[in-house]
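Read the single chain below, which is given as structure tokens and is the form predicted on its own.
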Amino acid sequence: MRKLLKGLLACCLYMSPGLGIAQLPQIHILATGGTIASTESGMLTAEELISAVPELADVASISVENFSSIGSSRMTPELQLRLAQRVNELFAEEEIAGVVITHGTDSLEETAFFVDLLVADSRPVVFTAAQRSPRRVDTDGPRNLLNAALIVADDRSVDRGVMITLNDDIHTARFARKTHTTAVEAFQSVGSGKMGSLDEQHVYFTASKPPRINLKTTEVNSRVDLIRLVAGSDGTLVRAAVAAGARGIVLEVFGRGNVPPLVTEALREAVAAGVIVVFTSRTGDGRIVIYPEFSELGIVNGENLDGLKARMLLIAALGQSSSRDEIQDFFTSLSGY
């Protein structure tokens, strides 16, 4: 009986404002699929996901929505835009504390970063996932989902941008990167310390808020290609991207900004064709320099963004502007300069 009463209080009242006791925060969970929901018989629904975590009833009043049911290797910029738009709709229409999004790990860093670019509301959006499916006895999904709700329910999560949590860690979408295929600690904040952590269901924030920008993108064109330079690169892939109709190219260059002569010639052709080209380093960390010959071409400095995030920013930016200078401003602002 005591357990039943506790559940009723948690789910419904905590109690009413008229009694002077604070009501539980309202959290909306958007499920998109991924390993966290993957079973032999198909994807779990949002309702089934939360049923596996009864402790959620002690944290918040939960509403759920099945946005999609896919492995995140099938995620597209068009779906990512729809997801960001849905989050904006929820914040405009609902009195909620924040949003939790369950997602596959394959493209999690891209989706979370894209949503961070398009959602301006100060309330928290927290992505979570799993490296081990519900079929495993040591699945990490329920714990990660509970942690995500704890973060959203915490008043200190306001105005920190989109966050990602797995393995009791809290990362910002700006710096999070998947660094291992299967490890539960696969997500790391490369180029920055993690935002915080959880311990015994307590949230600890240990880092300052990252730089953010907000874009008003209403449509996307996923024809933005990411190309990595390798020993022997001769510009063939750049020309192929242009021939395929690319609106933008993110080029992961050598070191701090080095490009072979044959690739440079292909870039001249790409820019002349109206393609926006962004340089980032293939090292994955550290800022680059746009040397004079590339500055004259109008190459955009991707600053310290890795290639995946630079591509998502370019996709979002091209949905708002075709101005090279304005797009450069987006990258510069996000770099913290």
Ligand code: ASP
Second form
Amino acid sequence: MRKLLKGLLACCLYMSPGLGIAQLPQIHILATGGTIASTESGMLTAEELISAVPELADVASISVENFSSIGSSRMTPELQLRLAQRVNELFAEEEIAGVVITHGTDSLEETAFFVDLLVADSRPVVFTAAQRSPRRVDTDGPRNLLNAALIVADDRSVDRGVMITLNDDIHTARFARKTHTTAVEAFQSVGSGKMGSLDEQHVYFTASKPPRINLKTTEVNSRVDLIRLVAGSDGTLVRAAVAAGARGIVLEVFGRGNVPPLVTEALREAVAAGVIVVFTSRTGDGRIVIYPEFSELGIVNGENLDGLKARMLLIAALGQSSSRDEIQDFFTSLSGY
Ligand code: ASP
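May I ask for the structure of the form predicted together with the named molecule now, the form predicted on its own having been displayed?
Okay, now the whole complex, with that chain kicking things off.
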């Protein structure tokens, strides 16, 4: 899997108008699976994916690597950590302009955000995916893959954090959310405008760079649970999480920060047992406040992150710190508040 398959698509040199010979940027593509690669007879390899997009040869000199070949509902924090580590290795060892990662759409926003937290290099990392598989006449994969390479090859993509492109849209991992089961416009930037778009293979950016933090996580424990409050919630799920050995719990609370009394009781027990508890809003957008009874308990303010992103940040944060205050700092810094 680690084997680097250098698949140069074309000669790295091309004629740049007015400048003579110029070098195409080097882009490394990591394939992880997903609908973009799925056929009835199995997953396409990274080599097969790029051979369906000959236009890539005009954009970059491409090397490819098969990281995994799974549907992204099978993605795990352990694999996400390995992926982030692989990107860090590539930036340390290879003279590349950036990295494209092909991935399933199902957990794409979680993986892209996790990689964003762990990769400090300012060179671009762009995730792409497809809603329609490669053998369909209306597949969106080849266009999305070409767009991802165009974004990485663009000098203005530096220092923008990890991005996601589908449907000619560019989202920052921090705000991206899958909002449709089948449409090619599957992702939206919730709580922010999108980062930019592509038009006829031209990249244009319409949003400024988001706040970023960088974590040095080297191990993850995926026993961090996400619980959504609903009408009638009691302490059962919080207690079950603690009993199952949760190191952290992200609670999607009502509105601006409201929690019914039976849940509050279970939260007291969870905190007393050493579990880090983060609140985010189940509305999916907007900041929450931590009311005094919860700040006294040491509940972490998840700010304006949604539950999925807050969980990924808590997993990454717990991999490098068990200090409640340090973990709160990560959330606060990222919120831009
Ligand atoms: N099942 C697919 C996945 O791996 C869905 C997709 O890629 O669009 O997430």
